[in-house]
Amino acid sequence: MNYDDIWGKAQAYLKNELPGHAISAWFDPVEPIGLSENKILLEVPNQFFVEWIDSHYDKQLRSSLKSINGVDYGFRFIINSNSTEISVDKTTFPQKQTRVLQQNNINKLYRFDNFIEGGNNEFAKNAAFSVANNPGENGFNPLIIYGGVGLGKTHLMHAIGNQAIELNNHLNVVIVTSEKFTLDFVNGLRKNKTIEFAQKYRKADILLIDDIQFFRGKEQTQEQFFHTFNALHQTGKQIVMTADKYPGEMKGLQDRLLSRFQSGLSVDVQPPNFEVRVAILLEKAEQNGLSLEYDIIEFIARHVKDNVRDLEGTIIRILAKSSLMNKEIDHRLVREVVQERTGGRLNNDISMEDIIKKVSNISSVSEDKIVGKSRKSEISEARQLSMFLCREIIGTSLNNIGIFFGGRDHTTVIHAVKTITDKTEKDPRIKKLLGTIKQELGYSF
């Protein structure tokens, strides 16, 4: 069977298992483009399709490809020709391309040219780039990239592998997680194949190990890694590792391992600052074929701060919600998604005091009067504006807003929010006033 026939049968199966909207949204745009070693190559429009199908329809897709004419077919996604993945001709699938696509499980999407560089990661990126261009030759051996979750450590590690292979495709680049290394060792012990295990890793020209902190407490694995490390290091082979903290602060690892780790170069990656977060969001949106207004990008960057993974996840969530609920991507939808990803609160660094102070400055009504009892129209308006903004920007509960504004009942806050919402739609002056206050608070919509 050719790949068109295989995909046709898989689609027929999927149509019986999934609702129509799922088929039209996620599987109709997929194109079969090749077949290699019982794996069908499926071209998808963007990385978002890969993430979404993997997280929502992986089981059904695998089931659809099982036992077609007695063969269990697997699958591999390829991003379309506008992306960074290798373009594959639809009529042939040369062996050379197969090798490059499958080599060492390196993620082809993680490259230096799409790594967003800033003050938080510049040193780490430059060190990684140097190692990729001159593995084992620059004294940065081992290179350890450390930092918190989702900050780009794994991206840099895969980028090293991609760059090194691009410069010399004969290099044996081995990239694994610490868990995979441990599992291979355990299986080697179980099947009396420890020699084969050792040879697999000690033949590497570049060994890339992700999350070495998971070696903690695994004495035999540490022993095996120590000997692997020595064998590679003594022959000038490059070792790169990622970790969650500086090697000197790790506990549960053998002293002699830590000593080896500290003999090379350790570089850290920090959470991205605001400008870097904006750049990352622009890049991720472009990768996923998503055009967002700049004020939306800035809004996400102000509220999603911890790591790159959360930023990318926000973009994917926006795409998903828009697609599945058939909604336009507007300010309201983006706000909903960001609130979901931040636990329902927005801009935690803005307080009710900050809002009242800003409203006071712009309206020329004193802070005491805003939280006081006066019912004069200009004071009531300033108070209602303040209540509305406390609710919209910070997400403070109705009861807490009422208590803060002189012990008022929550129904008073509800009335204030509704009044300002109505006026915003009908009164250009109120709409402009709200826009000015939000802008000065760093909350643009």
Ligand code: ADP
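Predicted model, so just to flag it, every value in this text is computed and none were measured. Think of the rigid core as the biggest set of C-alphas that the two forms share within 1.5 Å after superposition. Residue numbers count along the first chain shown, from 1. First, how it differs from the form predicted together with the named molecule.
- The Cα position of G74 differs by 2 Å or more between the two forms after fitting on the rigid core.
- Once the rigid core is used as the reference frame, the Cα position of S360 differs between the two forms by 2 Å or more.
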Given for the second form:
Amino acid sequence: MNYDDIWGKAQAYLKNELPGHAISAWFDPVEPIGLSENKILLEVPNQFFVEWIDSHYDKQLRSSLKSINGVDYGFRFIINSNSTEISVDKTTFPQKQTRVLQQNNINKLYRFDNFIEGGNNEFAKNAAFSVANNPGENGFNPLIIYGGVGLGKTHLMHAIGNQAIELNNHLNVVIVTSEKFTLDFVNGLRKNKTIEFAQKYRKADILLIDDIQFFRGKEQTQEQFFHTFNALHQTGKQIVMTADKYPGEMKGLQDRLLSRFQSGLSVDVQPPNFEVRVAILLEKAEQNGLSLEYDIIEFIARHVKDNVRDLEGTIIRILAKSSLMNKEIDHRLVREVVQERTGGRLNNDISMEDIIKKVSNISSVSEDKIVGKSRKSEISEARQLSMFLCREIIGTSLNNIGIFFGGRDHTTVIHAVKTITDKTEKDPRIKKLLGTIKQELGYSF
Ligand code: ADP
Ligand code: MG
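We have the form predicted on its own; now please give the form predicted together with the named molecule.
All chains and molecules follow, beginning with the one already shown.
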């Protein structure tokens, strides 16, 4: 039996054991690429898959590979983009191994066509695109893409590599992080193989180096890089680098390097604005086979702001949580995830005081009365509405709501939440009232 057949059987088993979204999120992207000593080699898109499957579906995966035609198979994960760093027995997996090695450490998932463009990154994207199409033959040499974490620098760099190879697969594209460059250099020194080191890098048609800020303080590596840079630049080879800061502001890099960088183009990436965040979320949801209601997308975009990695992480977490807990993706689940990821309160600017003030304003019941003792029906309704909103919008604990509203017991709060929940279904007036209050608080969902 070959590995495709084995995996086919395992998948059939998993489909019976796990909900459909778990299969599409975590198992459809898995590709069998070989078999070694009764272990099936599974290629996954990234480390996150390894961890997730390992911590949540390990049992099912093991069972699925048990007793297939009388053999108990095991498994081992290989991460797609790093596959060259994982030692694989070449005789066992000849075909796929070459295919993966040819990828040259380029992450196939980072492409121009799935990079969302906005005012925050369009200049960088256009420069990268033009470099990919005409490496070495444009004014942008070196091209330096700089900016904060999670804003797409690495994505753009790999997109250049992917596109350049697609246009001309004879190009020698060398893509490394600055740490890998350093490591190669140090290993070269240690093993007296500095010539091999120099050759690997000087034979590049395109050299892409990620996160050059990590060259900081490594004088000898910088010297090597300086020579490599010059050799490539003089012969019209393309160099692309990413950095966390504008090169002119980088500390710990030699001046002669920094001045070389001036000869090319430095472009920045900035955090995405609201519309770009929405577009990115739509794209990431689609990539993950997830269809989310638009108001959920907006909700995430409104709360997760700083970088694209967090946006992506939020989508993955939602997927994971829904498959793990076998729950539908609804507003509640999304709120929970966003709350976890933003580390606490949602709608940061809304407090219990704000809610009481607003309810008081709209219901014409004074704030004192809302938190007071009166049981008059319009007063207790305003109180219940306020408690309900504190729970829903801020997620305050039942106990704390009770304490805030005149030292009441948490069962009173449970009762209030239930009363309002029931009324929203039956009484259009309450539903409308809630809508108005939320809107005026600047809250939606
Ligand atoms: P950086 O290298 O700047 O820290 P990355 O390139 O690693 O950031 O991006 C983090 C994640 O966000 C990656 O998964 C990447 O695909 C994604 N990403 C960043 N910017 C965009 C964008 N404009 N469109 C689509 N995905 C993006
Ligand atoms: Mg990066």
